[in-house]
Structures are given as C-alpha cells and as structure tokens.
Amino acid sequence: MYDPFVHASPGMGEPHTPSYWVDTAGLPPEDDSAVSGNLSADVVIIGGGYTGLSSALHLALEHGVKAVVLEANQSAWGCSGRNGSFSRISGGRVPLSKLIELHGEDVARQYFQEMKNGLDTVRGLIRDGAIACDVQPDGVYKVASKPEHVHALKREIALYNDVIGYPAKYVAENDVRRVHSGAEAFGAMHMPDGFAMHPLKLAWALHRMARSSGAVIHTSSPVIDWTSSSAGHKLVTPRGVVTARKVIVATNGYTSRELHPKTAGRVLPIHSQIIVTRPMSAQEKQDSLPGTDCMFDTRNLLFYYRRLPDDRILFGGRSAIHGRDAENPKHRESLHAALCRKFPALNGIQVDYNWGGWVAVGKSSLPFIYKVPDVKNVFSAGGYAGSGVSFSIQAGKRLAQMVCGGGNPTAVDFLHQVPQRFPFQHFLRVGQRVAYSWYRYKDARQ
C-alpha cells in the first residue's frame, strides 16, 4: 500500500482500492486523461479528492476561474472514495471542552458555525446538483461504550447547549435501544444535524459538476517535480509540464514528503480501516442497528459504524501504523471481533468487504486552510483527522476564496495559521505505536 512516509508518489493511474463504495458507485466520470505536453493555467490544484474538486467547482461557480486539477491516480482515489460516509458538523479531533480551553468561547462558537456551514455547503451541492448519493435521514449519535463514560458525555452536551447554543441532547440507555441494540450502548449524545450517504457517488458528482463548469481534470498525472520562480510554478508530471501562477495543494493524508519542502511534515498520516458485512436478516437488524443514523463511540481509539441501505453494517476504526502492515489480516479480524463484541447477535457474521486508507492529523489536531509560507501563491488545506467529509468540501470553497484574493475567509484565526511541523519525523510512528498501546490499555480499563 502507498505510504506517504515512505513513497515519493502515490503512483500513476492506479485503480481504486476494491471496496463496497467502488462496487456500488456506478460508472466513473469522464476526465481529461493524463497531462500531455506543455500546459498553462492560472490556478492548478494538486489532488482530485473532496478538497480539490470543491476548490475547482467553487473557483468556476463563484469566481469565474477555470482551474486545472492534477490527480495522480483516479478521481477520489484517496480518502474521499474510501471514508466512513458521515457528513456532519465536524472537523479535526479536539473535544469541545479542550477547544474552549485553548481558544475561548467566542472562537469555539465561530468554529462550530464554520463546521455547520460546511454541512450546509454539502446539502446545497446535493440539492442544487440533484446528486443521487443515497442520502439517509439526519441523526448522529455519540454512544457511551461503557457506563463510566456517561458523565463525561453529559458534560459535553451541557457545553453544546450552554456555550454553543446547539440542541444536542442526552438519550438514556433504554431510549438508545430504539436505534442501537447490542452490548455497548449505555446512553448517547444525539446531534440532530448530520447524515450518512455514499461518499464516492458524492465525489464523482462533484467531479462532473466541476468539469461541466469549466474545470479541467487530469488523472494519471502525479506531480513528480515542482520548481518555483517569481513568474510562477512549474509542475512536472510523467508526460508533460504544467505552469501556473497559483497552486492549491489538496492532498491531505496522501501528501508525500517529496511533493514540496514547504508542505512536508505538517500532517501525520493515520491509517483507518473499514469492513462491511453481508446483508443482515430482519432479526439481525433489529438486534444491532434498527436505525440508519451515524454512530461513533466514546473510546480513545473510537469505532464508527452505520447500517447501509441494503442492510449491511459498515464498521470502521484505526488499524495499521505502517503501510507495509496495512494488508495484514489481523486488522480485519480485530475489527470483526470488535463488531461482534458490540453486537453479539452478529457473532461470526460474514465480512464481504475490507479496505483502508490514510486520514491526516495536524499537530494541533485541528484542520487548516492557509497560505503556504515562503513560496508565492501556494495554498493548502487538510488535517481533518478522519472527520472531514463536509469540512473538506467547505475547505475547498474557502481555498477558492483565498486564491482569488479574499484574504482569510473566516473569523477563526487558528484555521488560517501555518500548521506546525511534527518534530522528529523519523520517530513519529514509534510514538504513534506507543500512543495506540496506551489508548488500548485505557479503553480496556475504563
């Protein structure tokens, strides 16, 4: 598997990783094939996932700019085509209490509003583009996986109610059973906004919308060399060269350290893995997930899961540390065992799909939308920490504003600060392994 810590490039024209999403997404969109010869553009976008496609679409719709997208493999080949399918009010991995402690109540409210704006942006695109991406009814549950987690969950709900002014509510154990049966549901926080959908259908629809609005999308076009001068940027691909005045880097967890020295080291790629079961019987559905809501639990190494429209269960969580270990069957087996612990009625259920990919965490565990320092007219966004379906699309919209001279497009200062580099790059995964061991110990003890 491609590992951004090891490999210089994610490949060239690689097919999508086999998954439930690929098998059910229908025909892929037409593109503009690989770059051939010499091209020029005002704006070039590196990366054809949610952030890059959204940037291209919003540049065309709102600013009249017809950008060129360079995607190494296929459109939405990375996390945009492999994720857990939750579009909700989210971004990064900092608890609300910590966010308030670090940045204050006013900034916390502003950031919450920007995350909500992201969800509204996705809703608007689905509505205006008549995107058929299997949207499910709204509803997000953070489920207390152990009784001792309930108190902290109630404190979090109070912050949402009293500080943010958002109607999160506590759902008692008996009432949770209406949407979540099984052995690990001792209460939950319910958020009324947020929905599940088919992430690859959404991404491919954004691709079609961007291209029909004038964007050019070159697949099989990895950037293998990048030089800059006062005149602009020269991006070399295996079959051609693209010169541009401005560049957007939208590669997030798939950012090679070789892409550009000014973007290197600002995210830690984290591998997340998903399994999908066979379709359940009516009784199995009743004894596991009778509802269709988005679910995630309160563990340090949390699990996220939902019932799919064809009554399968999608179940995901953190897995391998290194790309070379990603295909190890033990990670699939570990997820399967966790699913069966959570839902005893599904003990031994067949797993039909198993895949994984890289999410990206910044040093602050918060996302970023910023102008890259010490290089002219380069912008980037990322660090969504596995919670970025809606926020990555919103980040693409904000990048389009920045590229067109809009300055910082939100009042949330930390979003637009240059993300700090991770120190001791060569030892990061040693630290990650230690952290995972500690989190697993805490999850077992709590």
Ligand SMILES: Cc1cc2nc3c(=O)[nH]c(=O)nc-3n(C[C@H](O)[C@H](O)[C@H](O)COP(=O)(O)OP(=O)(O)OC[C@H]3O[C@@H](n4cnc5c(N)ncnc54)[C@H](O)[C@@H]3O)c2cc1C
Contents of the next structure:
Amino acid sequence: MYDPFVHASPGMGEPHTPSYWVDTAGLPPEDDSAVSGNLSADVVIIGGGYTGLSSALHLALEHGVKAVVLEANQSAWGCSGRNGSFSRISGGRVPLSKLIELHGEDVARQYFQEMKNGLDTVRGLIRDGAIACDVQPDGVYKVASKPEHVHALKREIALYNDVIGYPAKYVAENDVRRVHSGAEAFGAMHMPDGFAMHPLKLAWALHRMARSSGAVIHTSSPVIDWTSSSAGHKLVTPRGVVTARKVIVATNGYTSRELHPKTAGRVLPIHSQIIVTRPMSAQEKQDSLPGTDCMFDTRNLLFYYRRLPDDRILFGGRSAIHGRDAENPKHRESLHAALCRKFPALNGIQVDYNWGGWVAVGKSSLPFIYKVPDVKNVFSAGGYAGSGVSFSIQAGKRLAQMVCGGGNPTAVDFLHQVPQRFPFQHFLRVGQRVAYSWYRYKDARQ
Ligand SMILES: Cc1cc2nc3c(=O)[nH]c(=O)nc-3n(C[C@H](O)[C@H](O)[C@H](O)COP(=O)(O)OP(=O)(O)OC[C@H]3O[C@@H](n4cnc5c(N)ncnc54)[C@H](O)[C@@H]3O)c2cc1C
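Having gone through the form predicted on its own, I am curious about the other one (the form predicted in complex with the ligand); can you provide its structure?
Let's see the whole complex now, leading with the same chain.
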C-alpha cells in the first residue's frame, strides 16, 4: 500500500481501493484522462479529493477561473472516497477547552463559525447541485464509553452552550439507549447539526459540477517533479509537463515528502480503517443502532460508527502505523472485536468490507489554509485530522478566494499561519507507536 512516508508518489492510475462506497456509488464521472503532451494553465490544483475539487469548483463558480486538476489516480481516490461519511461541524482534533485555552474565546467562536460555514457550504452544494448522496437526517452523538467520561462530556457541553452559544445538549444514559442500544454508552453529547451521507457520491458530484463549470480534471497524472522560476511552475507528470502561474497543493494525507520541499513534513499521515458488516436483521438493528445518526465515542483512540441505509454497520477507528502493515488482518479483527463489545447482539457478525486511508494530522492538530512560504503563488490546505469532510470542502472554497484575492479569507489567524514541520521526522512513527500504546492503556484502564 502507498505510504506517504516511504513512497515518492501515490502511483499512476491506480483503481479505487475496494470498498462499500465504490460498490454502491454508481458509475464514475467522465474525466479528462491523463495529461498527454505539454499544456499550461493559470491555476493548477494537485490532488483530486474534496479540497482540490472544491477549489476547482469555487474557482470556476465564484471567480471565473477554469483550473486544471492533476490527480495521480482517480477522482476522490484518497480520503474523500474512503471516509466514514460524517459531514459535521468539525475540523482538526483539538478539544474545545484546549482551543479556548490556546486561542481565547473570541477566536474559538470564530473558528466554530468557520466550521459551521463548512457544513453550510456542503448543504448548499448538495441543495443547489441536487446531489443525490443519500443524506441522512441530522444528528451527531459523542458517546461516553465509560461512566467516568460523563463529567468531562458535561463540561464540554457547558462550553458549547456558554462560550459558543451552540445548543449541544446532554443525553442521559437511558435516553441514549434509544439510539445506541448495547453496551458502552453511559450518556452522550448531542449536536443537532451534522449528517451522514455517501462520501464518494458527494465527491463525484463535486467533480461533475467542477467539470461542467469549466474545470479540467486529469486523472492518472501524478506530479513527479516540480521546478519553479520567475515565469511560474513546471509540473512534470509521466506523460506531459503542465506549466502554471499559481498552484494549489491539495494532496493532504497523501502528500509524499518528495512532492515539494516546502510542503514536506507538515502533516503526519495516520491510518484510519473501516469495516462494514453484512446487513442486519430487524432485531439486530433494534439491538444496536436503530437510528442513522453519526456516532463516535470518548476514547483517546476513538471509534466512529453509523448504520448505513441498507442496515449494515460501518465501524471505524485508528489502525496500522506503517503502510506495509495496513493490510494485516489483525486491524480488521480488532475493529470487529470492538464493534461486538459495543453491540453484543452483533457478536460474530460477518464483515463484508474492510478498507483504510491516510488522514492528515498537523503538528497543532488544527487544519491550515495557507500561502506556502518562500515560493511564489503556491497555496495549500489540509491537516483536518480525520474530521475533514465538510472542512476540506470549505477549505477549497477559501483557497479559491486566496488564490484570486491575495489576502487571508477568514479572521481565524491560526488557519492561515504556515503549519509547523514535525521535528525528528524519522522517529515520528516510533513516537506514534508509543502514543498508541499509552492511549490503549488509558482507554482500557479509565
Ligand atoms: C477511513 C477514513 C475515515 C474518515 N472519516 C471521516 C468522517 O467521517 N468525517 C470527516 O469529516 N472526515 C473523515 N475523514 C477525513 C476526510 O475524508 C478527509 O479530511 C478529506 O477527505 C480530505 O480531503 P482532501 O481532498 O484534502 O484529501 P484526499 O481526499 O486524501 O485527496 C488527496 C489526493 O491527492 C492525490 N495526490 C497525492 N499526491 C499526488 C501527486 N503527487 N500528484 C497528483 N495527485 C496526488 C491523491 O491521489 C489523493 O486523491 C476520514 C478519512 C479516512 C481515511
């Protein structure tokens, strides 16, 4: 499997990794095939996931710019076609209390508003583009997986209510059981905004909309070399060279260290894995997830889960550290064991699908939308830390504004600062292994 820490590029024309989403998304959109020969464009976007596709779409719709997207494999081949399908008010992985401590209440409110804008942007695109992506009713639950977690959950709810002015509410254990039957649910925070949908249908719809608005989307076109001069940027793909005045780097968790020295080392790719069960019986559904809300728990190494429209359960969490270990069956088995612990009625349930992908975590665990330093006219966004469905689409819109307008498009300064590089990069995965062991110990003990 492609490992951004090890390989120079994610391949060329690789098919989508087999998944429930690929099997149920229908026909892929038409694209502009691989770059062939030399071409030039004002704006070139590297990476055809939500960030890149949304940049291309918003450049066309709001700024009249017809960008060229270069995607190494297929449209939405990375996280955007493989994710857990929760489109919610999220971006990064910093608890609200920590965000307030680090940046103050005003910035926390502004950042929350930007995350909410992200969700509204997704809703608007789905509405205006009449996108059929199996949108489920709104509802997000953060479930206390241990009784001791309830207190912290209530403190978090108080911050949402009092500082942000957002109507998160506490749901007591007995009421949680109506939507989360089984075990490991001792109370929950309910957020009224956020919904599950079909992530690949959404991505392919963004692709179609971008293309019909004038964007050109070349698949099977990895950027394998990049040189810059005062005249612009020369992006080399295996079958042709693309010259650009401005470049958006939208490769996020799939960014190899070789792509460009200025973007290297700014995210840690972390593998997240998903299993999907066989369809449940009516009784099994009743005894596990009767609703279709988005669920995640309070563990340090959290699990996220939902019921799919055909009554399967999608269940995900952190898994391998190295790409070479990602297909080890032990990761699937440990997710399966965790699913069965949470929902004893599903004990031994068959798993029909299993796949994973690289989420991008920045050093601050917060996303970034920035102008890359010391190189002319290069912009990038990413670092959503596994919570980027709506925020990456919002970031694409913001990147389009930045590319066209020059300034920072939001008042949230930290979003537009150059993300710090991780120090001691060769030891990062050793540190990750130690951190995972510590979190597993804490999750088991608390
Ligand atoms: C298993 C999993 C579950 C997740 N669940 C959720 C969830 O439920 N909710 C949520 O909010 N977020 C979730 N996420 C995160 C979310 O999917 C991502 O934040 C979002 O899709 C990021 O989109 P992106 O466009 O920035 O990156 P990606 O979709 O990863 O796209 C990057 C693209 O860049 C391309 N690329 C890389 N290098 C090159 C190159 N040299 N030349 C050309 N192309 C290149 C890659 O092929 C890839 O297609 C999940 C992620 C995973 C993996």
